[in-house]
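Read the single chain below, which is given as structure tokens and is the form predicted on its own.
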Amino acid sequence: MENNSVFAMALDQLNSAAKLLKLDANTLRVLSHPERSLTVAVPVVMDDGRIEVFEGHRVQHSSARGPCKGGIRFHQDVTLDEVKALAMWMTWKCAVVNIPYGGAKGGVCVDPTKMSKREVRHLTRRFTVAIMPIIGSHSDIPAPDVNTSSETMGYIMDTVSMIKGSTVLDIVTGKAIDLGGSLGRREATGRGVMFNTLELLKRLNKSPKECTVAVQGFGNVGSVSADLLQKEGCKIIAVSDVSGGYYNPDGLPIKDMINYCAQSNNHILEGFNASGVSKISNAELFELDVDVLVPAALEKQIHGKNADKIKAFAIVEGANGPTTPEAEKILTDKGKYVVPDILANSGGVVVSYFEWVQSIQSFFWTEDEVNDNLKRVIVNAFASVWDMAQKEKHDMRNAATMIAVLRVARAIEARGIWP
């Protein structure tokens, strides 16, 4: 039977590296547990004059490399459980990219799309005042995530500035260009899904020309891993999002999609129609015959019970946590890869570093050097983890696991346990 909590999913993951890696055990109790966990009230007044309280949280796992630094999300789903798993697996994202960060997570349970956008304002509004105590420019810095945007990390912008009493660029990354963001940020996740994709054809000897592609979910991750290995050359022949799968065998028109999505209700797929795209569920999607398969959506898609059924020889998650450990084993033990999120969707961790850098400096890169610079990092990034795969004969998730959770443990023991 698979446990329901995610943050088990977090410490199984966790325990398997450390085994490997034949961790001290009291590096590992550190390891196992958040340094700091808030929990918070988030009072609204809504547009019709009730106040509505919403319960948020932000949890900080790990701050000996440097600042946690980990996106926000709003969704009905959030709970403290999942935040902390979040958080964890920011840390070991931060670490196998090898950025001087440490992994927080932050959410409110809220469907805001049942709000108006002064109520969301209002929301993001109050729950940067409550979650204030912990974060900063040097010591937790807030991002975009599942129902979050630029546009929420700028009302936290501002909020911050506003009680500060001058302008903090640093605060959050992810921000629009016209408040410190930068050039490539939006696309960074995906970006960074997209470069470990060709590497893992690369080593497979695979053409992208030669490869069909299955994406879950088509918000910003899914819709730009999409887009962007279209653009180089793979045939992208089903993508899904809440309102079900589109599919094609001879290829989705992604950039009308992504054009549709821009302007439709809540900005989903749901009323796409276009020659030769028929309907499947996502059910259906994950059973396709594909070459590479990117779940971008929410946590434990890929499970014990569907697991068996998918074709695809590549699973690289542009979510976070998509696959359960039952489902993994089930995954490995019939030769498939799965580049693991901490590794395959770093490039957002990556590009948010990077806005970092430039706002504290005040100096802002061109797209193509950010761009550069991303693939440089993801590059390198996979070549270590691909590399321990194949030297130790361990999957790439505890590969890259091993990596990130002997350069935390390194940290910590270098520094000591204060006093």
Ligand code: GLU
Second form
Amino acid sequence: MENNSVFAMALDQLNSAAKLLKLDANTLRVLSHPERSLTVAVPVVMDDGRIEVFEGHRVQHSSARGPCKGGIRFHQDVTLDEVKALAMWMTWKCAVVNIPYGGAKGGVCVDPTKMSKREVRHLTRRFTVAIMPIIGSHSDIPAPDVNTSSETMGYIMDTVSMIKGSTVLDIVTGKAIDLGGSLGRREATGRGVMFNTLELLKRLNKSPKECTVAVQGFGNVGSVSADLLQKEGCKIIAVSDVSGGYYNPDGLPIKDMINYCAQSNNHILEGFNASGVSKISNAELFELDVDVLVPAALEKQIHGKNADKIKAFAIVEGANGPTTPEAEKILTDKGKYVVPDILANSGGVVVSYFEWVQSIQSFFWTEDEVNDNLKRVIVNAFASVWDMAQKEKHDMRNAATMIAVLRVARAIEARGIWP
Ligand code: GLU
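Alongside the form predicted on its own that was just displayed, please also present the structure of the form predicted together with the named molecule.
Now the full complex is given, and it begins with the chain already shown.
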């Protein structure tokens, strides 16, 4: 299979886990369809007076275990097919770490880097109103994803609050701290990537200090993963973003690079320079002789054509869906470890859950409480996936998906099919 559909890839992973589980065919049929997909037109008056219309989607894959949960992305490649896949992965992600949510995802097909701040704000507010019939504090709770941030969440929260006539804190997660966001949420996905990497290294009797790392993507997930792994002693020798790759075999100055991005146009590394740093391509980054590779950008970056060239023994998926099933087979046949997205990048939604709980209670935790609880959840989830993979000789994606699917299937079977 290596067609263009991301949803076909997600179904492929589900079918693989279902087969190993000998899952009931009726339950599999239910899980193969998102519960609800909404496609909306989002008109925006641009700064020059023209009206542009963007297409947006919100997909709820499953609410069997609790309210649907998942981010909203703004990207020029967003399609309904992609959002359906991302929503399904959110269901498994929430289930594998055992938080009481189902899965959802949203996206608007737009390149926000080419728009003014006002245009993006109007786009966000109009998209929010368009999906308001199906989102809600106890039904579907959005969060940040690719090209969206705490600022975007603030607009969503404000829009819903204005229309409801009262402030609704628990409608989104990933909000700014000033708006009832959680300490540690911004770093949570990267922190989760770091915890997962350390858990894997521990199992393989390797010390972070002897490991080199390459990170594809330098947004919220990639940059924080690189920073925290470096703090644990790993040598980060390459990172990349849309402006290309940056390489130094002696290690990159990650903090400086993060500061550079904070001030640069569109928050990218374009133009970054430091002694010993050379430019490489994204393709070269994947082929570097490193121990750990963290794909933290978009889907299908590791595919049938480049998987064979990967030298890293561990691939920790900061992004959603970065490895195609064909690539995964090549990697696992070579004895490499792929820590699957639904586990590797689950830190974000875990702390989203903590934020939602805090927002509902209007009672806020310290950053240490957030980080300690996140660590506990990730360490437990990693152990259950690892143990199942070892015991039953599955790769980690099958093991993680099996644990998740079983939990969701049990909820569906316990509830029964309405009416
Ligand atoms: N967008 C993030 C993800 O893919 C976070 C979702 C959330 O916090 O709801 O996991």
